[in-house]
Structures are given as C-alpha cells and as structure tokens.
Partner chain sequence: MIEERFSKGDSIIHKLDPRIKIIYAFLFSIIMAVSANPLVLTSGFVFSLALVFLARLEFKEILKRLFLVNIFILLLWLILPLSVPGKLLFSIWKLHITQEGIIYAFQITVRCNTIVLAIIAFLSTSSILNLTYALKSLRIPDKMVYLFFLIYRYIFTLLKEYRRLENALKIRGFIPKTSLQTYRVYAYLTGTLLIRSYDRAEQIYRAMLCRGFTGKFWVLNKNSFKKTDILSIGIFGIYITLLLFLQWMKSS
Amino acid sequence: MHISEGVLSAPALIGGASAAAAGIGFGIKKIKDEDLPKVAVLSSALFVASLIHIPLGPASVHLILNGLAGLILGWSVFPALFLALLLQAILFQFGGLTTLGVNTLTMGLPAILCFYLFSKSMRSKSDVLAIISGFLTGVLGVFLASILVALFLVTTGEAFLNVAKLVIIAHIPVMILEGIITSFIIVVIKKIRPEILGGVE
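Kindly supply the structure of this chain on its own, in the form predicted on its own.
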C-alpha cells in the first residue's frame, strides 16, 4: 500500500510527515530496553510482508500486518513501521523517501487504533474471542490503511478519485487474508507466549 514518489501534493506530504514524526517520537519514548528485540522482529516481519506486491497505479497491493504489529507493539509500531518502510524505499524503491512519512502514517494510525480496540480482548482467556478479535484486527488494519491512502490521494487532486476507490476495492481480499493470518498468529501466541500481547500504551 505504498504511495509512490511524485504523486502527492506538498501539503499532503508535509502534513503526513509531521504527524508520522510525532508518532515515531512518541513510540521511541515508549520503547523499553527489553522491548527492543520484539520491535526488531516485528519491523523485520513488516519489511518482509510487503516484498510481494502488485503495483496499482500510484500505490500497491500487498500484505501489511499493521493490525497484528499494533496489537503486539502498541505505540512502538510507529518506529517499527518507519524502519521497515525506510529500508524498503532504499533497497527496493518501494514507495519513496518523500512519501515515507505518509506511508508510515497510513499504516501506523490503524495499527494504534486496533491496539486500543482489541488488546484487552486478546488477553482474555477465551480463544473464541481472540479468534474473532484477531480477524477484526486484520480486516480493520488493512481497511483503515486503504481509506487513509485513498484520502491522501483525493486531497491531492480529483484526478485520483477513481484510483482511490480502486485502492479500497483491491484490498478487500487482503483484508480477509490478513484477518485469517492475524487470528491464527494470535491463537498461537496466546498458547506459547501470551505475555507478548502486552503492547505499550
């Protein structure tokens, strides 16, 4: 769901970068020394998840895993996403350096929302509740990210309106797939290392 270089207007880029910088700064302040390995592993997972992607006009379609990352990391998801996206931009030219802030924001905000909505239910003893919450987390993380990408495209110009709609529609299969993947991973984590689902508020 990377937005490519040379697409967004200057106000959209500046606004997105400023908001992302605030999220990254707050996330870094929340990271404890013992959380560093967890942040590094999730950042690596985020990096790998979108390596297989399908270009879609000024954006792309791929797995995101932002909802899952948000559940596990809380606010620390912002620096984890930023690092993953930075390496993708430098190594593979996915997205770009000028759109790095916007891309971090569009994936980070839904991740934080998923954390606040579902983190408590993930820590409950009910596996059924965890499965349902995990599925909703995967779906909502992708859905909200696609909405934010569409909004950034539309605010740049009405010419991107059709592309914005296409971005949302094209991510419907990804929403379902991420919902299934997130549910599976959450159930496994609850059985093996339930303390991982702590997050950072």
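Okay, that one was the form predicted on its own. Can I see the form predicted together with the partner chain too?
There are no partners or other molecules in what follows, just the one chain.
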C-alpha cells in the first residue's frame, strides 16, 4: 500500500519524511554488525512474499505483511521498509522518491506497534494465543496503515475525504486475508523456528 507521487502537500511530505527518518535512524542504530545479514535476508524474503498474488474472489491481491515484518524485525523494520520501497521505486517505479518517508511511516508505525503488542504472546506456550495474535497482527497492520494513508490524504486537502474513505473500505477484505494468512504463517514459524518471532535484537 503506498501513496503515489504528486498527490500529497509539502507539509504532509515533510512531516512524514522527518518522522520516518527518526524511525530509520533509531532502527539502524539498533542493528548490530553481526545481525546485518539476518535483517537483510529476512527483509528480502518479506519483499519476495509481498510479490505473491493471492486469489480473492474474482480478483487477486498481493500481501503486505507489514505487521509480520514488525514481529520479525523489530525496530529494523523502518530501515528495511525504506530500502525495500527505494528498490521498488528504482526497479518498477511503484511509489516514488518524495513519498518514501510517508510510505515508510504508514507501513512502519503499525509494524512496530504490532511488535510491542504481540511479540510477547509469540513466546508463550499457548498456540491458541499465538494464532489469535497472528490474526490481529495481520488485521491491525493493514488497518492502521490504511488509516494513516487516509490521514495523510485528508491533511493534504478536504477534497480527498472521499478518496480516503475509499482507501480504508477497499482494504477491508485485504485485512481479513492478511489476518488469516499471518496466523497460519505464525503457526509454521512457531513450530519450526520460534526464535524468528521476537524481533532481531
């Protein structure tokens, strides 16, 4: 999910960029040298996963997985998202350059919130708790991201109110799908490599 170039006003772009810069700075500072390959390869895997198209009714959607990214990467999710978006801009012109900050923030904030809310329940013995938290991670990640996108649009101009509403409504099916898939992913990872869930620390 991202906002295209040319839409947002200067204050919205600057606000988004400075907040994202703070997140990226903090995230990069927390990564130890020995964790660099781990953060990078997991980010690549999440990037590849977001290219998969999943059938949903007559159409197909691609996964966003920002909530899961937060659980796996912790604060490194900010630099990871920023660099993934930069790569997308260069390789297939999705998103853009001046919107890099805003787009990093709209996906990164929900991600880090999911990390704080649910990484504890990932470590618990109860599978049911992990499945429920997984579902909520998927739903909240997309839901909050769409709310943030809507907020950025509305701060740019009231004319965008209808577009903003449409963004949120259009993402409701995606939220549920992300919830289901994230909870299944959590089940597998928890069984095989539980240490992945809990942020690269």
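Remember, it's a predicted structure, so these values are computed and weren't measured experimentally. Residue numbers count along the first chain shown, from 1. C-alpha atoms forming the largest set that superposes within 1.5 Å between two forms make up the rigid core.
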Large Cα shift (2 Å or above) at L36 between these two forms, core-fitted: yes
